[in-house]
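The chain below stands alone and is given in structure tokens; this is the form predicted alone.
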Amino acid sequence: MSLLFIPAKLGTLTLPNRIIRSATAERMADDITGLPLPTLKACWQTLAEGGCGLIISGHMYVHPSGKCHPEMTAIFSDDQIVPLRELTDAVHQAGGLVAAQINHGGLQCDPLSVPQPIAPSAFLADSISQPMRAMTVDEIEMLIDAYAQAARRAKAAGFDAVQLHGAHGYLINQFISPYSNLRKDEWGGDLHGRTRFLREVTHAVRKQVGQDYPVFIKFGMQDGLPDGLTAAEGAEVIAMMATMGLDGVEISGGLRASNTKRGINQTDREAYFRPLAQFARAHTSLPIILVGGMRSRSVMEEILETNEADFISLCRPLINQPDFPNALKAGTLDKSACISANHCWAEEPGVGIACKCPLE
């Protein structure tokens, strides 16, 4: 049988096949309480039904502070656990299992949602579109214990696992990256300062759900900036993360890096951040999941029978068939029909994602 279908462990959980539903930023809440709506349920089991061995939800906000776009579902109050409950009771149902992704935007968060967003540093960039105000380490602390109670809420849900968002400039990542984190305090500075927010949320997590939940991270190893954080550093980052406590990294970009290429149309472009799984295989022997325009049954199996990665994680080939999964184990398809042409995203309010794209 293909690598693709043996099951696997990530922390104490089994997954019946290596395929993941990576993070997709669905927009399928209400705008002002940020209550999952039926579609979501709906998005959810279907991907279950597809035959995904895990599904990560797309991101949610553990602050208002930290709303990144209008529709992302909420986990700041215990009055959405009820809610999002019955979106885990309906993948349950469907033989399928799900991670809760938990994120803070910090400096990327929508005027729209955030009026005046709140960052490690204040500081200027051609890329920044509307000022920032540094965090106070008031603040900081407050934040680590939003992450905190969001895990708790999501275990309280009903999710099998709680994934951080350390990824694609949002706050971990933040914190993290020499670009943004100019801080002259214990919580920036050089790498171990820079790692302090990540190793506090880490651990305030896990004070609240326990040391047998899994807990895992998508990481930005690396920001594709001049001043910012290096493949080196982030493999360093990587070499840290079981200590932290964490189960598994998902290897992404970070801070302005290309995190979706278009026009993947041949399989030498395809894994496009395989490189960065193979260095960091070298600093950790933490379950590797590896997200980046796969699309070929033959990529995949070869990643995993090279053990360059123990999970292969997808995103806009799921959106465009959510049965991917079930059309390859039966040999059905041997390569998704995702262009990439990027035409997923909603273009009005009460859309969601979806896929738009000719079908040739």
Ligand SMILES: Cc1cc2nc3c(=O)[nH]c(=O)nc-3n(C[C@H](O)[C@H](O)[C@H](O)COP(=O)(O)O)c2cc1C
Contents of the next structure:
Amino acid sequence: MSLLFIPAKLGTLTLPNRIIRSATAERMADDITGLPLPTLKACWQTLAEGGCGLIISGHMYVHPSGKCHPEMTAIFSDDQIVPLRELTDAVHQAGGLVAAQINHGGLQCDPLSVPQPIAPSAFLADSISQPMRAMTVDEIEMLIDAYAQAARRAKAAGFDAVQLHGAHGYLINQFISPYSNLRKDEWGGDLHGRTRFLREVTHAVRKQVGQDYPVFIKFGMQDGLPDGLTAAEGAEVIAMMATMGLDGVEISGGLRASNTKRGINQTDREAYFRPLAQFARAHTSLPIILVGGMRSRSVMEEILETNEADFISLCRPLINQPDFPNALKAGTLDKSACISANHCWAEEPGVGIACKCPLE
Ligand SMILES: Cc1cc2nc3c(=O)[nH]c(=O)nc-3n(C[C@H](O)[C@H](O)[C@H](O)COP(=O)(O)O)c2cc1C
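Can I have the other form now, the form predicted together with the ligand, not the form predicted alone?
Everything in the complex follows now, all chains and molecules, and the chain you saw is the first one.
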């Protein structure tokens, strides 16, 4: 039997198979309130019916200062618990499991959503479109609590787990990366200082949700920039995660959209973060989830069989075909039809993510 369909544990949670829907910003929430629209419920229901072992929600903002883009789902107020509960109930009724990915955009917030972003440090870079302000220590402490309260809400809303977003240049990644964290106080400097924010967020989250509730992280193990986080430092951070109280790590990398590589049209282009997972394995005994460009059954099975990762995480293939896991299980498909052209982002309001390929 294929390892893809053997159950495995993530903390206390048993997933029925090894295929995870990686967090995917659905843009299916009301832009003013951040409350989920009926389309989001339908999206998660369809994914649950399609057979993935765990759905990870699109990133949800823990505080209004961290709203990354319009139509992002909110989890910063207790008023959002009941509407989110309707969605988790629907997933459970369809036989699925769902984790909440919680996030703060820091400097990486669309000007339409946050006109002056706050960040670990204020600096100028070609890739940054608006002026940012360095956070005060009071603001850092306020945001640590915002993550903890968001995790409490996720648990109360029936999510089966919480995933911290520590990748793709968002706030946790910004603190860890020497490219964006130029602070000279105890929140910056060496790796111990730059990981303090993650340590304190994890500790505060644990205090809210308890020791038995699954809490894991999506981690940008390297930035891919000359002055950024290197894989060697990323591995050191991974080595700290079990002690921090995390239950697993999803390996990603790169800032902004550079993690979403195009043109995955042959097997040797698949699994583009696989070398990072191999490196991570030597530094932790936590479950490893690998994301990034997996498309073929053979590649996914090989990664599991060689023990490079415990779970395979897919984003674009499940926008294209939400029932891809069931098709793999039934043997009717061996490869995703996704051509990785990145036409799935929602470009205008009111549409949400959708596969629009082939366009080129
Ligand atoms: C439309 C879209 C939205 C995404 N939203 C998120 C997100 O909310 N959180 C996150 O961690 N990654 C997000 N990603 C990145 C994916 O989770 C994944 O890491 C990346 O697409 C590589 O996996 P894939 O090759 O299977 O698509 C998004 C990617 C796409 C294409």
